[in-house]
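There is one chain below, alone, in structure tokens, taken in the form predicted alone.
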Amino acid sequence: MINKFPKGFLWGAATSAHQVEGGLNNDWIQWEKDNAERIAKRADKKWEQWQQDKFPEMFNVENYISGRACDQYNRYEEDFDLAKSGGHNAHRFSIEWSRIEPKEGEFDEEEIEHYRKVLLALRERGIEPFVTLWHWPNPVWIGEKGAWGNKETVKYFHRYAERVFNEYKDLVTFWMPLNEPNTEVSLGYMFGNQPPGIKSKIAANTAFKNLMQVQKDIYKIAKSVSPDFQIGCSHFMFDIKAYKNLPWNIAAAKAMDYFANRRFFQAFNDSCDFFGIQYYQPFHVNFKFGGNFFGLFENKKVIEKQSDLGWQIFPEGIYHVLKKAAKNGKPIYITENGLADSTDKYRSEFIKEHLKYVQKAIADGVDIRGYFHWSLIDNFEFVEMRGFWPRFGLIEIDYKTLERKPRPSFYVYKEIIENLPR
């Protein structure tokens, strides 16, 4: 039984443009293209036997070209028209960067436009917008640049911010400069999975600081445009646990917490008015000796549910990462939560169960405003570039045809929005 959410409290899914909206140029999409035929070949040693044969897919080099996506890019409308059906009073997207500034310096007003009929759109709908600004991918230029290893491109990003702040400061409250800026940082700038490929320590210390101080500034920018902006950044949480509590496995748990949470708190604590916590699974520490220093934490399975991508089910786990997060002082909202499920076998009881935890943690005084389920829609699963075949939407999205199919867990979700106790 789910008991009773603060009033107010947003409810919503959430995508991003690279995701969803197809018809981009953006760095990232070269990069698709200059990887898709190695990232295929490579499945078979990725992926274990049993995803290689549910999801054939994986193997095409095709999976790996965003392309249109799911076009919603036109079919923004229809979207949203599902997530009214399914009682959405908040939507989370994402604006484009290089639509918006396709050269340097150069801004697309009819791009700008488009963004505002999105808006508008929400807003004509009673679905209020959570606008983020950055959700990794750069405009080709500012790849060209460098991309966050170049100390220039946080004075590049204060003006596309400034421009977006002042044209829809009365369309929008709510708005988060970057997603999950760690994430990034280790995916594209450690371990070279993701653009821009790179891996070095070096090179991700330095983006990470370029990432913290545009932070800072936007939050500043924002403040100076409405005072009534409200500002966050979205982090990516593990629920931490020590593999069998062994003590060199508490000891690596306790370094992981440090770089994966700690050190993103105390540096975005002062410049965000809320954070944005994301929650899919835990992560049992267990220490292997030898090695370079970030390949000595290995994620080891303890846990019998798991998604379509082998990741672990764990709903208890969002409640620790909320209190854990809470000791930060800000009000919290849950801007991702999901699971690749392709069948819809687990979505249920995935929401239930970790909505269930999120008011457990609401019930011990953690100040949580808001839920946003990942995703609205099948999109491309971009993190790591694993592409078209996870399905983590509340709507089906048919890839040949573009049709929309809410999933028997979007009505769950509905039913659970529409009935708790206010």
Second form
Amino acid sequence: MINKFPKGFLWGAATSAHQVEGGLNNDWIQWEKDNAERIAKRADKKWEQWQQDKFPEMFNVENYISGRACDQYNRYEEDFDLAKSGGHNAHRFSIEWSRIEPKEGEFDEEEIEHYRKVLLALRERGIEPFVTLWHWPNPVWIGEKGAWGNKETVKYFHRYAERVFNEYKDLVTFWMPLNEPNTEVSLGYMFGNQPPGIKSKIAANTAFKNLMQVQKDIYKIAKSVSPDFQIGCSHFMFDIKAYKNLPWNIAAAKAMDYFANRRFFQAFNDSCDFFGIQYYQPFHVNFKFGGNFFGLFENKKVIEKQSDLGWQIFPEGIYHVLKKAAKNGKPIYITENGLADSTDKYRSEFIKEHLKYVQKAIADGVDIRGYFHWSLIDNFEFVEMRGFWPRFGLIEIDYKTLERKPRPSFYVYKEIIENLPR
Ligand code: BGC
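Starting from the form predicted alone, produce the coordinates for the form predicted in complex with ligand BGC.
Below: every chain and molecule of the assembly, starting with the one above.
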């Protein structure tokens, strides 16, 4: 079954700068410093007992400070050698705005050169780069001006993006200007549990509008630099269901689908060439007073198999979200899919099963052109500031020595990729 992927299908893994590079100075770094202690102290409120027992490092302040992370800034060649040895022919990563433009209007030539070397290192290994321009953190000066709550950020981003497009136009075809704008808007501006830590529906709405505007503008700018560029937009999708089909859960699931998906696709459909779909788990919408979703709903656990983060493992869900995304008529790349699994107990099966459902969607006629596992290496899991303990890598990182060690699932993925007819 697994050998029926289209010719030219891209296979790889994904990372983002803040999560792997180390040595950064951006608006999230400051937030980490200000909040690490608070987050470590209340880990017992956030995580279940089995998680606290299995990952006691969640009580350490250092868990929440990205610091040198995986030091990929200096070790990218080693990581790309590993990706190549795993059969990957594509790789998704992000360029860090705060390195390129550390001060307003001042571009850092050395850092521009650095990412040129990164891109060349991929090209030399026959790996197609998928480049994200913004995977959430901003330069400090942008943070000080109000980040995406400030309309001016749209203009600042134009200047940064235009420069990057021109610098690397000979090396990159696939660009994803924004990573999951919806996620950062809801977690950073509405629920306030990641930077900039704002809790306001109005702020969230403004940030969404600004990000939508930026994608529209960037699409035009990109095409003016090179009509050959392929511009994507990445979108996080839960497989949303109403728990037990109860009428109030059905209504809530519909509302959630509207805000999380339909509104997004409507807003972004005309400003991209492809969608980057990012799927992790289902969401069984269930009414519950005090639930972690608007204080009224929870994601009911109905599937026993869970990742270390307690996320339900439901491979069929990727089929549902792909079918839904396909209605927009754009080609699809799966730009993230993975799980936190420190002992690699489920990862191999996770990959195989999800790919079966990807294949089922392809067989139904959905235009899917690539799959990027999240993640190539363990990294700093900065969503809701969870820190280092969740292990998403095909490759394990020893954070003391920074040694890289491919997990068994790395080889399973390699075998899948290499045994496909080309
Ligand atoms: C984000 C990644 C993150 C992953 C796992 C995605 O929403 O883009 O940065 O590590 O989810 O939580």
